[in-house]
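One chain comes next, on its own, written as structure tokens: the form predicted alone.
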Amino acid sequence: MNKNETYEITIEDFTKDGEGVGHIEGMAVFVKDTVPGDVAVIKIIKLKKNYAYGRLMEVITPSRYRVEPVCDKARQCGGCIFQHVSYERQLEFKLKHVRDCLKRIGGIENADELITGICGMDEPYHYRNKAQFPVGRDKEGKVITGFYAGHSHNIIDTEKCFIQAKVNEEILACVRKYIEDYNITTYSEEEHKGLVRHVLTRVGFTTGEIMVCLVINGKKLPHSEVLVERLKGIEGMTSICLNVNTEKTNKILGNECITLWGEDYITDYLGDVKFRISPLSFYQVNPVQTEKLYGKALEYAGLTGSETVWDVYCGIGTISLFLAKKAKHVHGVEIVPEAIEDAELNSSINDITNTTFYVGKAEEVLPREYEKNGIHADVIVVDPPRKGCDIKALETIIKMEPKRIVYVSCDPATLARDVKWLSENGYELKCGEAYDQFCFSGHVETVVQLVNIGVKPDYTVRL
């Protein structure tokens, strides 16, 4: 096999990043934009000792799972890696990925039985309630907005996105025309010059409330009153604001927000719990699937009203408030101070009084509150970042001896690692389910229940 030469290949499987994989002369070759079952002509673009990367040149015989992408930018854009794959096959791949990680990393031999299935969406389009559109100009000087190409910061000009809220099309058209009409500069990462960096939108799927926030490399937006008047004409517009980010950084949002019109926030509901959402708030982007996932987490918690519950990595209290309606008391811990402020505010606006929130690292707060202040736990829910749980936090969780641990995960590999550790320290994986929160991406969420086998559980989810 030689670089820059073309070969015929049969694609056999996916990688976790959505690349097709096949073999040429016994060597694994990874090819973006292919589907298991494709017979294709590829060009070798990178050749390593034990594997290679190829570029798709032509599909000779398409896989039965191959479909025509609904978006004409799908192959260029880094947002949707699976639009050329049938939704049914996407779900199969994600479920297999979760089960395989639990078997290979977690040592759970019967993972196929314990992870009972994957919950997909009835309508996997237009599901995101938050979008962050980079703003720039093309070679002719025309204003462009859209998403970055895969593994780059090159903006793919996108006027219509099939996974974002439909109202974003109207919002972007309005912002683009305003920038062109008043010759507003757009930000250049290379030069660290220009004013408008991103357009952030949030949409309350239940309330219909809309927020538009322009991220700017400065303190003021020229002719902002014109933009406000134009955006106000969009039905549901509730909040128009600026976010100040003058740093030379890839981080999208700065710490300062300036309200130009309306409220400082929008509101939305998950189930019957109301949340107040600011530009800086963390809030799950797929409310339909989030409600289902949290409902399953609540089921796995098995609350009767007498339990003390810890919600570790609680964020703005989304899971905490679901749990609080069924528990005696919920303690939440989160490292981000602003998130805890939001959690306390969300408790207040829902008249929920049986919650206590702590700012700090889980591995520091848990030992302090358990060992020094004697706060125990009947049930512990963890929803960690992609890196999984800190080992010190896990060690304290074991010391607290909860009857059940409910683990919500956004990364099957770190979930499997932590499940293995918990399994070696007195807990048994009883059941779980995968959730497709990010349709057409490679990401998958999972929720599992672990039971303390050192005590007789009073609740076990039946398979």
Given for the second form:
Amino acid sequence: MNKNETYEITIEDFTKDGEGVGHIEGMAVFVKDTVPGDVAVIKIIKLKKNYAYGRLMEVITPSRYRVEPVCDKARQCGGCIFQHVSYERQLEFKLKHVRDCLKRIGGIENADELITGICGMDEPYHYRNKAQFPVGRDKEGKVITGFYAGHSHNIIDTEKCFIQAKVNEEILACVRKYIEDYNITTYSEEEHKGLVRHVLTRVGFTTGEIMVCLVINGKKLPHSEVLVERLKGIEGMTSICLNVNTEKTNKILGNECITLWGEDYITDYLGDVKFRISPLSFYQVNPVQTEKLYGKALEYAGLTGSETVWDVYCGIGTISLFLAKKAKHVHGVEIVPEAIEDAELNSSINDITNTTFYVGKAEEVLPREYEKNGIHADVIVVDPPRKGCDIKALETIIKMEPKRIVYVSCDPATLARDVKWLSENGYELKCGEAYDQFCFSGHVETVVQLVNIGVKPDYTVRL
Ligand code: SAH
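Now show me the form predicted in complex with ligand SAH, since the one above was the form predicted alone.
Every component of the complex follows; first up is the chain already shown.
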């Protein structure tokens, strides 16, 4: 095999990241934008000792799972990776990935039975409630907004995105016109010059409230009153603000927000729990699927009202507040102090009084509260970041001997690693389900229930 030469290949499978993989001369070749079953012409773009990367040049015989992307920017844009794959096949890929990780890494032989299925969306489009569009200019000086190309910071001009809220089209058209009309400068990363960096939008899917926040490399936006006047005309507009980011950084948001008009937050609901969301707050981006996922976590928690529950890695307390309505008390632990402030605020606006939140590392707070302050747990929910749970946190969790552990995970590989450890330390994986929170991306969420096998589990407890 030679670099820059073209070959015919039959795509056999997906990699864990959703690239197609086939073989040429016995060597594995990874090809983005292909689907198992495709027969295609590819060009070798990178050749390593044991594997190679190819670029799709032409599909000769399409896989039966191949579909026409709804978005004409699909191949360039670094956002979606599965626009060319039928939704059913995406779900099949994600479910298999979860089950395979649990089998291979977790040693759970019957993972196919235990992980009962994947919950997809009826309508996998326009599901995101938050978007951050970089702003720039093309070679002719025309204002462009969109998304970055894969592995780069080149802006792909996108007027229409099929996974974002539809109202963003109107918002972006309005912001672009304002920038053109008043000749406002746009930010250039290389030169660290220019004013407007990003447009952040948030939409409360339940309330219909909308926030628009312009991230600027400065403190003042010229003629902002015109922008405000124009944006106010969009139905649902509740909050228009600026975020100041004058740093030379690829972090999108700075720490300071200036409200130009309206409130400095929007509100939204997950189930019947109300959340107040500011530009800097973390909030789940797919509220429809989050509600289903957390509903399942609650079911797996099996609460009767008398339990002390820990929500470890609690963020703004989304799961904690769901649980609090059915538990005696919920303790939440989170490393980011602002998230805990939000969690406390969200508790109080919902009149929830049976929660306590702790700022700190799970691996420090849990041992401290358990060993020094004797706080116990009937049920522990964990929702860690991609790297999974810290071993110290897991060690304390098993010492606390909760009857059930509910593990919400955004990375099947680390979930499987932690499930293996927990299985070796008195807990048995009883059931689980995968959730498609990020349709058209390669990500998958999973929730599983583990039961303390020293204690007789009570399966009659269901909501
Ligand atoms: N359930 C939460 C989101 C959890 S995401 C919600 O819905 O809001 C994982 C969270 O773990 C993040 O908020 C992150 O800040 C936090 N985190 C990361 N490392 C941590 C650690 N060592 N201890 C406690 N929290 C941590």
